[in-house]
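In structure tokens, the next block holds one chain alone, the form predicted on its own.
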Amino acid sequence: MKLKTSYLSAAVIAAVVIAFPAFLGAYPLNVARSVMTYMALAISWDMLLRSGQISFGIAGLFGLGSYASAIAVMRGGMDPFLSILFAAAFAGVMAFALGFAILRLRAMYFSITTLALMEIFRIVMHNLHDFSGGPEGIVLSAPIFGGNSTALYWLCLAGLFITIGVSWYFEKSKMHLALTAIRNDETSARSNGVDIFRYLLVAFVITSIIQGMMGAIQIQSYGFTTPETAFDANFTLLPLAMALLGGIHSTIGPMAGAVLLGVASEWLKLKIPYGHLMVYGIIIILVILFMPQGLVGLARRMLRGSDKSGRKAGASHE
């Protein structure tokens, strides 16, 4: 019966999702699209850190994402819909070559690592000028559907719902038990015989082709990418805020972190455009502090309380 109702309510509010478009006008679906894509990276993020890698590398794979897509469209003449694919599979195929060196690191050398290497990308796009455009980027001939807001709300839609079913399957799946273990006592993992540098990899892999097909979905969508935006550190710093604010090692947390602070993001873009990267740093190490399972571990723990404060009220008046 519980089970019932969290997909009767899984498909309600995917229904009211779907029919934004209908009641927003064109600022509001922009806002709207900008919270998608952080909630996607933010969960994809989440996903590889069930194994207990931390990956400082969310915009690295959203760049190449974003200039895979441009590429393809600028110089092979691609369909705009058919390049976020290929993006999609160039992050992933990349993932799959720099996993068998990186995956092998872990703690905060796998996160340094991550970290240079979205740092050596963006720099590797910003000086290839005849390729890349060089630091001013490329420019598209039109955004895809033609700059539709309402087509393109529901591309960015469709990209979150992809990462939301790859996020469930994650936890529904072996993949759960397997990443879990990992994270727990990788030795203990490996005596119960669990390839961990498989599972690993097919995470990286995996998480990075998310992280890839936004990227593709964003320049699609805005018809322009240079590096200092495709590999801005907003696609790595927010993302990795709203899934420790909403709670890590699960689907619900991240989305609920991105729709506090997605929202919260605009605000603070406005007023401090030149200081909310501050503000996010805050958040992560408050959250880390004060509240390690996020808004989802505390909503939880109150709820357990407030049952064991029933159970106990009850049995005393029996």
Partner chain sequence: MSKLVTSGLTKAFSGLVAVNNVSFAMEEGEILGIIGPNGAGKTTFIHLVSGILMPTSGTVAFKGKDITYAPAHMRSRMGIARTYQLIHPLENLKVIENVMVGAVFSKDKSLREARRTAEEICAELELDRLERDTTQLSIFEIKKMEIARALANEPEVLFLDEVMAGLNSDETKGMIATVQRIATERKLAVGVVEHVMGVIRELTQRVIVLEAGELIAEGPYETVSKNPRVIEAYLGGAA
Given for the second form:
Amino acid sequence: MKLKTSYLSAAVIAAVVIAFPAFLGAYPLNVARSVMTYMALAISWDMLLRSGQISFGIAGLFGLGSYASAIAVMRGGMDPFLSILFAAAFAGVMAFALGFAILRLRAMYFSITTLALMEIFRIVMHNLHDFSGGPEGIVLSAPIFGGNSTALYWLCLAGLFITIGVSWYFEKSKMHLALTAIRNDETSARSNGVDIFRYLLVAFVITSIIQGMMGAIQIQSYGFTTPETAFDANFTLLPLAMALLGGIHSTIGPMAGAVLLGVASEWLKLKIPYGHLMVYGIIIILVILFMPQGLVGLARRMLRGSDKSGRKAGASHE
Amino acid sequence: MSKLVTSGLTKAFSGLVAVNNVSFAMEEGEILGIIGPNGAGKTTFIHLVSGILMPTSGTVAFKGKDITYAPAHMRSRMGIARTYQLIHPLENLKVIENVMVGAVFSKDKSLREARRTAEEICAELELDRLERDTTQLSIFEIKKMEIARALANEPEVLFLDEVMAGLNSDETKGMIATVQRIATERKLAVGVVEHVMGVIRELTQRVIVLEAGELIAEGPYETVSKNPRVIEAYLGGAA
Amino acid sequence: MANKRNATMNVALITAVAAAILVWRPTVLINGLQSAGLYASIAIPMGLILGIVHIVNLAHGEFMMVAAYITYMLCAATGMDPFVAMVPVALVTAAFGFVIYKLTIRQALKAPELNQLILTFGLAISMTQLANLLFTSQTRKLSFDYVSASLDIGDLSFGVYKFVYIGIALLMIVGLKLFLTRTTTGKAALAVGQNPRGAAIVGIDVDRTYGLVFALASALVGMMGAVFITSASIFPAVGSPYTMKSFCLIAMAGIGNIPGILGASILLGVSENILKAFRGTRGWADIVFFVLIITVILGRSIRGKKA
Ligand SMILES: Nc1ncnc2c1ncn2[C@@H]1O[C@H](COP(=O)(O)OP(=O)(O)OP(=O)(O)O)[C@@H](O)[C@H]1O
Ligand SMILES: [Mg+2]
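Moving on from the form predicted on its own, please list the structure of the form predicted in complex with its partner chain.
Whole complex next, starting from this chain.
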């Protein structure tokens, strides 16, 4: 019963979101695209975090996806839409290869390494003048779908829906048990049959595919990129802050955080052109100190609080 | 054929030899006591057999197959399960999910099958209200949950590292009965580490005694407890 | 025994490489040593925190940036020399570090490492963005005559000023060594670093020690921020690369090994300058560091597995 209502409300929200272009203009659709991109990145970051691994390299795979897609179109003459799939696959293959080395690392060593890899990708793109356009970056002949804002919106939304779907699958399948077990206690996981490396690799590859895909969608929508925009640290920072604020280790948390922070930052960007990102920093600090479970955790605790008292009342009747 | 055989098993930690040249065999359906003073190497021995640590030298064989360097998750899939002296609950999973982990990953069961298996095992161990968080459990319940999780791996060999520690006498009695029942019903080979000799006497058919990493005696509890070397080891440890 | 032989071998090897570089491209060695001094003197305070408080302070470079801006304002307003300004600036950053510790870091000491990393990450962003807000992203620079001091040896002419950084690094190493082994507070700090619970049992105030170490490290990095503006322009993001570099250097040296940080810095500085020496590879110099950090981390993890 409860499950059915939540499916129903999800379907209604999805329908409304799909129908947005019918009643929103180009500017709000643009903002919505940026929020959706960050949302997908936030969810993907969280999916790996469920195993306890903190990636600081979201921007790396995002940028890699951008470049793979742009170069495939520019140099390989690939169809722009196909190039998005190609970029996603490319990010996946890279993550697979890198995963063999870096998924043996833990805690800060893993985080720092992912950050360093991102920098390496950026420097490589910066320096391969002939191949990637160097510091000037790449300009495509035209954005995908002729730059039609409705089509671009739906493209981005499709990317987001895929992400939400995969994350939801992670929550409802064996992946949930595997990743949580790994995060809580690797020793215990190992002696109950969990092949830790395998599950980490799966999670790392899948989240990298999502990040690469969103990067490709981004460049195909805007039609140009440079090393500094494709590998912009904000693509790491903002999703991280969003997931934290909303509540980590869930799909709904990063979604809530992305809507809140995404809309807030658009507004702040207009008010304070320099330094509006300070809000992100402060939110990160406050959330870590006072609300480590995020908004969703807070809501859940309040709900469970009432639930628990209900159960107690029931028990006294027995 | 013996279920589990170690030969010359040795583990050295930078200088300290925690397990020294231990050779032994475990048979189907037997409950084996593993005793010895604190720091004798009992836990380390279980780590070596279950793949949590890799030995410095020596071999481990399970049902005739060499598994000396097999990773831990492969061993639990093959049929070696264990619990830990220090509790290891997965605190972000519910009680039922904790138990399901064993069935899902060692026996490749679907979530639904695993849930059914887990419920059966928990019922057998008299563990109820399975939707609880592990933080709401008493120590007795956590120990039962960890045994349930080990059983969900459907092992042929099970090691219980001080599961009775921290339990009161009623709980201990219940736990002894439980261990006996699961061993006979499932034809399990069980290795129990306990410091309380009453428990060992009641529960085991045979014991091995470790002291400073070495196997110093082996046999039924009644004989071993009269062995002068064993008495010496315990008295020496106490002094 | 074997260790000693290894060390001798390493020293011999390094000397040989250095001699080769000196003959081949003297400026590479000179520039390499100069950047090494800068890297080391920024990394050492972070190493102190990591070694004793066991916190990776991802806002370390930002502490330096803040100090650099304070110095900039002070010097621009009063005409003071940064080497004089460094005293009041160090006091201010010490207080700043102490307050940051008390208000934030301390609350997260018992939290999982994830929280600590993200917390200091949040601090770093807030500080950079605050600088952005106050000063915009425009670069700022003060010039001083003594910075252009140079030396001519034969055909070779090179700037000598930046050797001051090597001097500062050496002073820090010696000073910290004396502090940690000779003073009561220092000994207590060292004890806390090795075993906080044990230290608490013998009556050392762990929290106070952490606060002190944070203040001390902040003072040191504040001094560096003051000196930094003599030879570089500053902008809000100027500090952040140094956080990563510092962490990498500490990881290379091994946590707790402060003199080793200087050795690691020399390796990094010289390798970067080898690439900078050629027009074709100049753009790649930045990559050295990132490749090095990954190699070091992976190398350590593999060695850790074997042990
Ligand atoms: N990871 C390790 N590194 C170094 N020494 C270790 C390690 N693990 C155990 N030891 C040492 O090995 C020896 C054996 O320890 P072990 O835990 O196996 O003993 P035990 O028989 O289980 O003791 P207890 O009855 O107290 O549980 C001890 O001296 C212990 O300090
Ligand atoms: Mg033990």
